[in-house]
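One chain comes next, on its own, written as structure tokens: the form predicted alone.
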Amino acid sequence: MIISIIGIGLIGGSLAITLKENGFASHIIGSDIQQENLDKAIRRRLIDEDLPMEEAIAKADLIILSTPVDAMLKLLPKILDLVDQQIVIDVGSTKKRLMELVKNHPKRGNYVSTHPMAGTEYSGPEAAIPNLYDNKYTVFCDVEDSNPNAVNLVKQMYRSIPMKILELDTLSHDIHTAYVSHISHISSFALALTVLAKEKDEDRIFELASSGFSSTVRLAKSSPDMWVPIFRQNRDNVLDVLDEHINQLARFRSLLIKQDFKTFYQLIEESNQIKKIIS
């Protein structure tokens, strides 16, 4: 199968590695607004060739749209305009605006909306790694609006990785990703800014940063080019969970002021229940 990936970064590049290694793709074409990304992808052998988007679409059986989510709003309708029998998927972290945009497109059935729930704090083709998606979940959104044959082929692709599959409607997807992914990134950005504001000695940060701090602030290394569009598109859901997060922080602050460490202890015990969900 010939696969064209529009946007060669961490997500698209890591998919390219896996789909070439497992034999699902016989040939991978890359298309990107930045030629530098394509040159890196060629050097790393993530892709077999690079082409302008129109040529990449015409030559492919499957097109994977893997750009920042704001760019997807511009590109997905154009890609659907150009396809004939080809199947198109996106791998974006927000869905509502994108799905509304192409809801009535005559080629809507060729499009399958997916979100592989995996990533790192790094970006660009140099960040692409093998096995990024192994045994993770990928979310399929509004599958009833896609052609069954298209859905089945895309499920075959993800299962070949292998990934586990979950189906959600678009609104549920955006709510749940705000709760478990988007708030984590905002919290990490805020923590990094807090430490940078209070600790002016960079050597002390480096020397005293334990594995706990490093893991908590890891996401603060993520690219604003990727995350600002996500926050923009999922603003209402992120605000909802952010308000709750601020309320919880305020509770801890109040307990510290009151020196109510008994209740503080109880709250930590309550938070420990997350281990029943995440081992």
Ligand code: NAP
Contents of the next structure:
Amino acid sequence: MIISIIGIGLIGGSLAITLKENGFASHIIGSDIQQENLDKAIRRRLIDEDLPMEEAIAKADLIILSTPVDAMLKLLPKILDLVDQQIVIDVGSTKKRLMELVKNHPKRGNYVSTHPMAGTEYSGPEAAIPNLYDNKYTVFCDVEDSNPNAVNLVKQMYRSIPMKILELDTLSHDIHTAYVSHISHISSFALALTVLAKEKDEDRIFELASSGFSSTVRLAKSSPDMWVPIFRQNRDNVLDVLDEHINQLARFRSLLIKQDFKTFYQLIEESNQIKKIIS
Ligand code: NAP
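For comparison with the form predicted alone, please write out the form predicted together with this ligand.
Every chain and every other molecule in the complex is listed next, the one we just looked at coming first.
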């Protein structure tokens, strides 16, 4: 199967490595806004060749759109205008606007909306790694709007990785990803800013940073090019969960002021319930 990947960064590049390695793809074409990214992708053997988007689409059986989500709004309608039998997927982190945009496109059936739930804080083709997706979930959105043969092929692709599959409607996808992914990024950006504002001595941060601090602040290394478009598109859901998060922080603050460590203890115990869900 010939696969063209539009936007050959962390997510597209990691898919390229895996699908080539497991034999699902026989040939991988890359297309990207930056020639430098394509050169790196060729050097790293993520892709077999690079082509301009129109040629990459014409030559492919399957097209994977893996740019930031704002670029997807421009690119997906154009890609659907150009396809004939080809199947198209996106891997974006937000879905509502994209799905509304192509809802009535004559080639809507050729398109399958997916979100592989795996990533790191790094970007670009140099960040692509093997095994990123192993045994993680991919969310498929509004599958009833895609042709069954397209859905089956894309499921086959993800299962070959191997990944598990979950089907959701678009609105639920955007709400749940605000809870399990988007809020933790804001929380991490804010924590990094807090510590940078309070601790002016960078060497001290480096010397004293515990593994707890490093793991909670890890997501603050993520790229604004990828995250600002996500917050723009999922603004309402993110605002809703951010309000709840601010309430929770305010609760801890108020307990500290009142020196109510009994309730503080209970809140930590309550938060420990997360262990039952995530080991
Ligand atoms: P990335 O590493 O920055 O890769 C995106 C690539 O697309 C970059 O090479 C970028 O080039 C290129 N690009 C930007 N605009 C383009 C355009 N108009 N035409 C062609 N190429 C373009 O980002 P990523 O982490 O792989 O994320 C890609 C998608 O996957 C996003 O939609 C994101 O929401 C989704 N996703 C991300 C994660 C995660 O944890 N990172 C997880 C699941 C899904 P530049 O060098 O100019 O930026």
